[in-house]
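Presented as structure tokens, the chain that follows is alone, the form predicted alone.
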Amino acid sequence: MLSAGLIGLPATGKTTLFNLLTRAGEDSVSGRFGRNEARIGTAEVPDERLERLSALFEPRRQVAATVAFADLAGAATPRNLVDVGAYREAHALLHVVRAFRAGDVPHAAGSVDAARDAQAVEEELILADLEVTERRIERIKRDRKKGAAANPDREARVLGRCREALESGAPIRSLELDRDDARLLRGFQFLSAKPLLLVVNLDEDDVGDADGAVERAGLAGMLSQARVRAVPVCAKIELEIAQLDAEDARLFLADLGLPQPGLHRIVRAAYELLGYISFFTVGKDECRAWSVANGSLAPEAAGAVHTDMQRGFIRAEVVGHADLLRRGSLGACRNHGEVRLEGKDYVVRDGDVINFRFAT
């Protein structure tokens, strides 16, 4: 499963936030990961095409994609994260800043300045991981001349692009790393090498230029960055619409000028920022959107569903989701000609639905 870690200074809005996303209480569970605590919540990646084809199918069951989110007490900055497993094994991390400005609300640098605390704390993440950085680069050294070392060139000379680009105040995400060393970079679990998406938490009143208190909230530098995104959000707001009804959401929504919740577009934005895309399976037991990495191959979308259909991969029969809702049936797509089968070197696209046929 996709996984983020929600890290932040106090009083941001982090814990609100993560309880709204996951409905804690219901589907979060805590767990203990190294010397701190993590607690861990899932949410449903909102998606409008799987609503369609199940309103189209009637399965007895729609089964949405989702992303795991961990949420530490308190201050989950860097200095607090480097033996929380839920951190380091996230494949993205996601930053709350705050940018609201109520004064009854303490913050630990006595201001609201978002550009400052997302800087702080990538500060933060790069001093961590420099630290691991360092000590790995002895470790090699130690082993070399014991010649236990495996392959120790390549990996001195991987970690020492890392320490020179952390040494000039880079994170490892700005790096451009080939598939090997990236590969080889994995088992450190470097935080700064993660995806970072910086959640602004606004003030009531930027709801309604949320996209300009962004600009205005000096992230520009930090947005020019490689694999970093921002995404505006009033936790104050989605508090008040989680206790709403749907209908009565929807037009709290249309009242603030919003197409859907703060947290949909958090949830959407963690799942693209992780460069992941959804398939579909459809039919009267169960509609499914399934998560794979963009680029993914048949077989490896059909190991999704399950591992027997990608030891036995065949064929995949594929159909646009656009054209399958349009014609109304798979039977009037294949009519029409808009069902393809494809083999093992098919790239599966966003919004595919797909019949995988494969040996047992």
Ligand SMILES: Nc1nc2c(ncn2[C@@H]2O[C@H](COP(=O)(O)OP(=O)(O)O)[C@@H](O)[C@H]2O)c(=O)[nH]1
Second form
Amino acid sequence: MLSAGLIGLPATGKTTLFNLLTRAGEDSVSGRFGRNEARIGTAEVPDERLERLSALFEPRRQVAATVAFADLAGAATPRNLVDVGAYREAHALLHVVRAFRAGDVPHAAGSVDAARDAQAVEEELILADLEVTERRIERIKRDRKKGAAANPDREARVLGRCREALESGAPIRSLELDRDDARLLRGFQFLSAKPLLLVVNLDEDDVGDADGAVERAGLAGMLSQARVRAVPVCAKIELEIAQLDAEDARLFLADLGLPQPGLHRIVRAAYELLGYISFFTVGKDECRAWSVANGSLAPEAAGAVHTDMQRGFIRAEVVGHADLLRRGSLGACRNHGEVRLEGKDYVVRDGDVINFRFAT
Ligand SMILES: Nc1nc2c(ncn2[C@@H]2O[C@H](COP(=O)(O)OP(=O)(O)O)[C@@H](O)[C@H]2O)c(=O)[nH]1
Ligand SMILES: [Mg+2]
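Now the other one: the form predicted together with this ligand, given that the block above is the form predicted alone.
First the chain shown before, then all remaining chains and molecules of the complex.
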């Protein structure tokens, strides 16, 4: 499952957002709070295409794609979370920065400055990774003297690049790496290598002009970097929306001039930042969205559904969701030649509806 860790200074709204995203307290929380212990919960990926496919098939079950979130008690700054597995293993980091001015500011700086905080946490990510990099480079040197290192040259070279970047204040995510180097680095689980989503927590007064508020927060510099995005939200408003029924929530959002809850935007932005796409399986029993990395081949997509389907993969019957929704049935799509039979080299596209043929 895709996973993201919530990071940020105290009282920025991480736990509030975590509870909202994962509907903590209802059904989705596991793990427990404690020192250096993260709470893990899952959020459904909102997807209007899945809603519409379900309206067509009226299945017994509708299952959305999910993203797991981790939340650390207290200050979830790199210094505290560097040894927490849920964060090291996360595919992305969600940095909640405070732009709302209401309420106490408990951390050392004592004032609200989103750009300053974003930069401070970024520097901690970089320092944490620099420590790991230097330790490993020393180790390779020692092993080389003993003649024991496995593939020391490639590793030393790519770690050297990392060190150079980190020493100059740049995160590892800013490096252009080829596939093999990227794979080699994956084992280190560098924090600054993970895509970063800045969740800018706004005052209620600012949601009408959220993009303007993000700009005024001074985050343009960070946002010009590779694999960094921002999404504005007001946790306080999200809390209020969560207490309303669907119709009242819709009216409330319309009142504020918002097309959808901020929580939806956060989950979708995380999903897109990670370069994931969705394909669908449909039927009377179940309509379901599945996540795969962009660029995945049909057998890998089959493997997301079931390992047997990947092992015994024969063909994929593929139709675009828009065609299916327009025609109203798979049979009609077939009659119009819109259902394609694809082989093992087919690159799955976002929004494909797929039926896998496999041998058991
Ligand atoms: N005014 C305002 N207060 C917020 C907002 N988000 C969180 N808070 C408050 O800030 C405090 C800390 O929130 P919490 O989610 O526990 O922050 P964390 O330390 O980052 O986990 C709580 O008192 C929240 O009610 C917001 O968007 N607006
Ligand atoms: Mg918290």
